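Only one chain is shown below, in structure tokens, and it's the form predicted on its own.
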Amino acid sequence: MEKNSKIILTIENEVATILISNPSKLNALSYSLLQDLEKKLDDLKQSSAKLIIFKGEGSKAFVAGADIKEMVSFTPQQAYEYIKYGQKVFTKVSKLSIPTIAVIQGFALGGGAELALACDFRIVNSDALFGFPEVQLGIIPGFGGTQRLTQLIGYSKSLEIILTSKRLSGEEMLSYGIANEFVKNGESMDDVIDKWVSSILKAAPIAVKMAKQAVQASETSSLESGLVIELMCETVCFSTSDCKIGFESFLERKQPEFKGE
């Protein structure tokens, strides 16, 4: 762990956790924090992690947004560079080859909502509040929010959330199709996370990566092109030892022990 780092990366049992640790500012995203996040993402490329969990420190916020005190003095050129860089970092999150889960307790607003949308899955609780307040500040979501939210839930609902600055509760996030799981009062967030982690880690690691790659292709490819990518990804799976292990274990009615090979 780097001294005074506001992005804390830990890896345990093949699960990486990225903790946004800026609680005095409700984990707001400054330029330097984004740089630190990018560095941690690059570090993960050489790790043994098979899944990444994103969390905000404390129960008040996942990430409350960008650092407005920093942004207020930006010139248009500085804003352009900042937004472009934020898009770059969040695209790195979305393009990670292994699954990513955002665990949302408290505020996930603006840049925090965009970071959550860059992840594959979102687990939320009753304290979660998701939204985009940007138009009330004279700006718009700029770290991919207008695009990823629309891809996820469609044009009309996305425009409604962005133009009204509506804040969605955790339960509403589930009903809108933004959250994958809502943890009710009395349920343990850790138990729910463990269930997701366990399910994903049971799968063949290369197959997980190939499945993610094929599904991602559907966002930018025609059906015809997407099917070609799916075919190539499936062919890769058939070249692995894990494929043989999976088939043999199924026929022998036992739990497979995949090697990631």
Given for the second form:
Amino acid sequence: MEKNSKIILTIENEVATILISNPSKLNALSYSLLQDLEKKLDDLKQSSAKLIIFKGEGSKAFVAGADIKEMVSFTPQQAYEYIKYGQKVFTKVSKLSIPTIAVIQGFALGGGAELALACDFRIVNSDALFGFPEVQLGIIPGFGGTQRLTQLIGYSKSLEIILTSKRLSGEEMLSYGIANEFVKNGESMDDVIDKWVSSILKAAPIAVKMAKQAVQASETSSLESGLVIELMCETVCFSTSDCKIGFESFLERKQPEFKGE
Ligand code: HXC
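The form predicted on its own done, now the form predicted in complex with ligand HXC:
Starting with the chain above, the whole complex follows.
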């Protein structure tokens, strides 16, 4: 593990965990932390990971946003570069070919909410508090929040959350369609995560990647172009040994054992 790194990457049983570890600032994102995150995302490309979990250190915060102490002295030019860079890193997160899960307990505010939105799924518990305080600071969400929140839950609800800076509880995140799963008090977060992990790891790895790519295309393409992308992704699946394994296992009434090829 690198000395002084605030982003800790571990890979175990094909599952990567990216831990944002800046607890004295509630895991706030500084420029150097974002650079470190980008490096870890690049490292992951060479790994055998089939799924990535993003977590914040400690139980108090996922990430409490961009580092306000650092931003306070930014010139508009520095702010431009910082925001552009943050957008680039979070877009890298959203474009990872394998599924990503943000595990949220405690604060996910501003840039922290945006990092969670760049992930495919959000699992939250009753301590989760999600929101965009930016307009109270005289700025707006700038690491993709205005776009990704709106794509996820629509214009009016998204603008409501951004303009009122309301903090949504874990249960509210679920009801707004921001969280995929709410872990109730008394339930184990780890057990819930394990269920997600095992059901995704059971699937054919290339099919998982193709499904993610095709679904993502719906956000940027017309229906016509999206259908072409779906057709191509599906044809790739049909060229894999795993497809043969999947079909034959069904016909032989046994569990498929996919090879990832
Ligand atoms: C820098 C932060 C921070 C942040 C918390 N801290 N959030 N430092 N940037 N975003 C630091 C505090 O200064 C404090 O350090 C320590 O973490 C603990 O925080 P407290 O405030 O003492 O804790 P608490 O009273 O429990 O309040 C928690 C909180 C509050 C409600 C989360 O810290 C808070 O409101 N934080 C700011 C949240 C925010 O506005 N996020 C959006 C940022 S803008 P010290 O050293 O004093 O003990 C953004 C835009 C990104 O993200 C995209 C455009 C650039």
